[in-house]
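Quick heads-up: it's one chain on its own, the form predicted alone, in structure tokens.
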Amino acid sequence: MTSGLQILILGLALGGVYALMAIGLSLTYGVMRILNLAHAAFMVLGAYLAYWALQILHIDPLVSILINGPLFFILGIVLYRILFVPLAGRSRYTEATLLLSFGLALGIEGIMGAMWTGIYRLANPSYATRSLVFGSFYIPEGQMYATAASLGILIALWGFLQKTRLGRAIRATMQNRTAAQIVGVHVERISALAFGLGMASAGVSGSLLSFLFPFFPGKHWQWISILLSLVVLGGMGSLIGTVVGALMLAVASVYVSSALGPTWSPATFYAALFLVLMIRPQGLFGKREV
């Protein structure tokens, strides 16, 4: 029983980041149909830039999520004028800004490369390799700390999308785009913003990354594919389903590491990703598409 909760206790802890790293990939796509390829090649950019910052500037990574976050949102706006929008009105839109993703992640990929190499590495603050003990349970306190970040995050940008008329743009714009438009949302405008907020999920998504899991740069296609099964698991765009989505796969997949040993962890994503697209293709939250 104890190891059993032990696992649960994990599971849910590492949830909690997984949900941060996917809610954006989520958001984009609920906003503008773009399913960006190039989310996790963004955050290990973020990892490397608060590995970095640590290295050199002796910035925690927590305290780098003030740095990330900005910084990858006027990236992404910027980025989202530039490459995306002249896609806008094609008949294959949604192909096209996948293909464009895509480059653009090899693109990323190449030069984080050719500027860091292909080495692993990983942030090493002081509390990384510490744990805190709750009786008979434990939990890392990085990892503590990096699930605590995560949700004031979501609970920050929950706060934002329900509470303020830009968010509640935002949510309308992912129900019904042409009907957002016509009660009057400034739609593009909207997703820039959207596109901006999706970037900056990835930023601060890439400090925590930064030292909670070994990273390098072709490390993000990994991270794609398991980003891309929570979010399917969910409901492509519901950003509940992408919560209630990584809590259920990192708990299944803190089980499988623990009763069949870590190699075996990532192809819980995998088989869920599999399984879903076979059983219900719409997730547990999404809508069926007519």
Second form
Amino acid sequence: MTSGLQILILGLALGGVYALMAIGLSLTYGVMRILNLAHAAFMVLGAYLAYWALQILHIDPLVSILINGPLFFILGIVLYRILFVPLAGRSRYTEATLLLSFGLALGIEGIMGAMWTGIYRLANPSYATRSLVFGSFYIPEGQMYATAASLGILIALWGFLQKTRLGRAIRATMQNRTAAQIVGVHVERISALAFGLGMASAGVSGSLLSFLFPFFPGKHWQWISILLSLVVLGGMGSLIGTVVGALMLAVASVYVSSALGPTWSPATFYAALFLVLMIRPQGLFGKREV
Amino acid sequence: MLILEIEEVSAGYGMGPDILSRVSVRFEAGLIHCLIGPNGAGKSTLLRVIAGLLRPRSGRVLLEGKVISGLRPDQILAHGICLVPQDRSLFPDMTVRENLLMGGYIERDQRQVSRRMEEVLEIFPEVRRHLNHRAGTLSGGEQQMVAIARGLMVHPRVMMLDEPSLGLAPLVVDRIFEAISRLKTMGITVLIVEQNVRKGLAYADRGYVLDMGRLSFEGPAREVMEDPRLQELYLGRMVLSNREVQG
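Next up, the form predicted together with the partner chain in place of the form predicted alone?
Below is the entire complex, every chain and molecule, led by the chain shown above.
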């Protein structure tokens, strides 16, 4: 048995990374009502790019954040323009985009499988196997860097959304799309920007994923399930809710893992998902759709 | 001097029927215009068409002789036409300050926006004490004031208000209309859609009566108020709907 405080430390550290992984999913849903089921597939793609960057070019996965971020941002904007814009104005836009993103996830999985086979990969930078010990507590060094990077990126994103003109426009579009149009926000352009940011977050999460968790092309299904459950817990489209949901579920899963064994840890997410849908379907910070 | 001309505009939503059918109206600069008419007459739709939120199926909208129909909402806003819609359309989770900043969104220079916000707060001092409150927590009347103030952020030449008195207590309604009169003294052309016919026409210079997607008649507000056709329109409709209920 691990001590309660140790579980909390590991859980919060993990939760910080989960929050970064899920924030883009929440942003894309909040701005456009697009539930991007391919989000985790892009995350795994980002992990592969970080993995090969380390293997071939000796670029540290933490440094590959600087490559994956802009790369996936541009990829996101291009994909949004080519695939999602033509669906705009459909009466069943959300359903159509759900199917589209599902197909996208399958496509990316297929491409990754064809190029890099189905074997497990895990990037192995020097710090991946070390742990930092503080008195009676420890934290894996890689985990600590990943959490610090996640928090840094989340704070930067928060600052952008709170303090800049474009960031405000994104939040405005999330809260009331028509009102945003009325004050002159070109909502299609803002949507493309939000989709790009969502994809960038998937890309940079991939860099962290590459050395934290073993991955293979089909792994994204498990990840999207985890991410969806914590986004639903926080409340669909609520960014603060996503962060809180990520921290709570990460701590819970570490606790379950320590008490019942690691095989039970994924079940935490599904149990939480069921509970939320039964008790408070709009999530902790969500609003009921009218 | 004419500022806005609506020429033979037809419009509707999705695959639905025409809500406006070949409407032609002209609005003069610097006056308060009040659009009245029964539910479904197309008053709000006309404002949405002018604001660019809805594309007309045919016809044109001209601002000082230049065609603006077909432009995007942000482009029409940049021409100085702003809309305060029926639901006020504030950003509920943002503070009043952020709502005002969003009102100045199309201005990229943030110093200009701050300067303009100060000017707007001088025109509407009652908004100042709510600056740090979340817009969603304000009362209906306060939200309406913020919505008008937000519209002013773009130095509008035309301000359109869709049922500004909706759901407000009579005393608050007076305050809102008094604020609308202030817009006129600033040289802004005002278009109001109003269910509260008496109140709307009392503050307006001209009245326009829409019915079944067409302009029924128009004239100086006082004359429209007295016009027997107005009584007929509202009363006639009521008798008809009563009969429908009974039948």
